[in-house]
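Next up: a single chain in structure tokens, the form predicted on its own.
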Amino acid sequence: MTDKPTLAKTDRIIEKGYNFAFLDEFTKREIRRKILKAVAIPGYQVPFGSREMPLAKGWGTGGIQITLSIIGDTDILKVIDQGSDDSVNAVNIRNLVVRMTGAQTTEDTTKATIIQTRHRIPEEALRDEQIVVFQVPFPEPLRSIEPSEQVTRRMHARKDYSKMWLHLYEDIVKHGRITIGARYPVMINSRYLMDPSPIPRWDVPRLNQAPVLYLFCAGREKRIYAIAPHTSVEPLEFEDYAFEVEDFSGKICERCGSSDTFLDEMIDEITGSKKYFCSDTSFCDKRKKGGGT
């Protein structure tokens, strides 16, 4: 468009001619109402009228709709992609929100009021006044074992998750252990089976009884669901095959020396040797400077 941008009260540029936060007020009200229902029934997938966004599908159109619906003038936004603040996905989403709202942004987890994330939970402890918004590609945890939407809806209504338990059992018989990595199925308040988005198993325990509000949204599938603060979240497991997180024993981050964070494996192009780095770049930077916890 040809109109020049104007300055907000925060001296940040907001695109002139657009509604605050891009979405119209009716759409934002609808999404906020669906969020309230999702919070009231943790783990339940609430359908909503997903809108077209100026982002390619797969770039988090659901998560950005939630972020734009709840963000206000005083909010501080952090956007991460696989733990990184500087990926193409994170940078472009952050730029869109800033241009549409004038909101302040940060890479410091402790300063953010809204954290939009693609497949990671920040390593630093989260507070009860923070909201974490997840980009979700596949909200239905039963999709891998049941292709019919009608059947999966009925299974959730009846709390019939026998097919998922059978799937885990067959995995153990075939491989000797449960091989599911990301998207590990969890039970919410002993009632709804939920897909926690493709977060690694490392992050799953942090969902349980967390003080923070977790919001999940799949734009393409048109589903919103949530984990309210202090909600019971239990990964599916057998008594003799307990849930386990990724094992990084004997491995440390090459930048900050961390041995108690989720590490990304990389191959040195010169030597061919494996090196490990913290997935959470902000936390890694803090610890390298001596300010991490």
The other form holds:
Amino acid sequence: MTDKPTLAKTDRIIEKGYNFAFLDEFTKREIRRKILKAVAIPGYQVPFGSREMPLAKGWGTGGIQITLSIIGDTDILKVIDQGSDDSVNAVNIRNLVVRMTGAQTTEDTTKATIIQTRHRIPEEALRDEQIVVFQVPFPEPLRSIEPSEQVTRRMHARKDYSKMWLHLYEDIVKHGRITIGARYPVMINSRYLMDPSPIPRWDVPRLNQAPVLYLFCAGREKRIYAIAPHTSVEPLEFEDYAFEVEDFSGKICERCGSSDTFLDEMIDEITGSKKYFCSDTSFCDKRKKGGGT
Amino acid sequence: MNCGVGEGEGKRTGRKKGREMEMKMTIGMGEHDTGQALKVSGLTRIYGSSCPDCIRMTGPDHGTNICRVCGSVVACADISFDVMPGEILGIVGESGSGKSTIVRCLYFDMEPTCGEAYLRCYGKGNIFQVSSQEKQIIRNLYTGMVYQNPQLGLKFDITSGGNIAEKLLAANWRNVGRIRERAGELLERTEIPLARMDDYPRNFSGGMQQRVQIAKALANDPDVLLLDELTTGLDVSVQARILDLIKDIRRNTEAAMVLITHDLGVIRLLAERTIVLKNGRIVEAGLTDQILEDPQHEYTQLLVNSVL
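Requested next: the structure of the form predicted in complex with the partner chain (the form predicted on its own having been shown above).
Time for the whole complex; same chain goes first.
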């Protein structure tokens, strides 16, 4: 697919009556300062004054605030939702940014300078000048085992993660394996335990020693955190129960024939059979155009 | 604070193995190394605003631990004692005499108002003055605690094996098979059927809960074991088995134990030395036999005479 006609470079219209990129300059400055702090302490959750956005909380208000704070008029933006450029949420976020900044958009991962994403990392290799912005619903990795914010902060300060390890141990005792799917807890730089947002386990190894800057923002929970480029990211694992990514062996994408990408499962309504498709739609399109794998 | 906070903090945290007795033995207390596993001096804990008169206005001479000037409660003041490796030190005293406060401070459940404590196996000085990260390490690796109420010492929604595993995980054990092996070993030692390993402590009897607590406390072969009223509230036959277990631990480990109780029978059976507490002060200290046969302080005499 090509860029949307309304977003063509020739007639970029910036909405009148609004500051460039919707947020006022002081807000953008605050958020950029908090991003700098987050990059300086990878994995540490930096509180920030999350603003009301023209978007319901839980629909990417965190991600959009980061994107609007760092975007300039030469940036090229890609927005995906579960790997797809065409979901309603992704399209609306993209339209908002374009109306407020006149920025160019793309669906091609390699051409984008800023990639805002919900729950996936694009399949294609990322470069060091790119920034990936994650929309985060729950920034606190310890929340599921400890309801008190005061206590979880103390646990982070003391690097006391035995409760999380205990949770994994109990999981193994009960189910014979670690049952966490998305939101798999990871150690950043051997210091802070971090919630990588609900990306599938498939994407977790992509966080480790990546050339690209990963920024995470939870609008409702008012937290920013980051993984600086070339930072070690280790999923929690036991020596005898290692971290594993999703297994798609024997399955291929029905559209492009890919066997090395994260696949979504669909059930054919007529035959009732299971079918698999690439979750990253633009990469799937690319491969299809290029004549399959 | 010049107690060496932070010098080589990562040394302990970075290590992979949980049990290294030999290594522990070689680390001395430096200038404080005179063989004691635990040395406490001047431990004081005051609840409330506290004023300069608090210490002077309270204690056995005044028959109260509430300061008349400011109303603060002096839970314990100027407590000094030491425990040798493999020794059991008894602490007796009536309710409110400050017994539990002492062990809770030593286990970092509460902060002392002032005072010092040194562990032979921990060479970085006064344990009350190190960073909270270091305290976490001391708490998990070098000390074990058994509370009177198992609800405090155990997580009831985690399996008994998991409760023991928590200590091991805190000591960087990262192999489920080995953790379960060790947990099984400890449960066996505390006479809990292995079949109950993946059962929840809430389904256990009081005596069994107490034994799981002991197993948990022993997980990392601690140098100091703090036992707070561990037999109180249990029936006599269960008490006897728990006390046998403690004797067994004394025979087989080098752990120094601090045994808090108001039961002189327990003291007579287990403790080599005893200190007697009243209104937050030590009123008498010495060999257990001596204290029980020939009590010097008025309060100790009353205590010994009132045994049924």
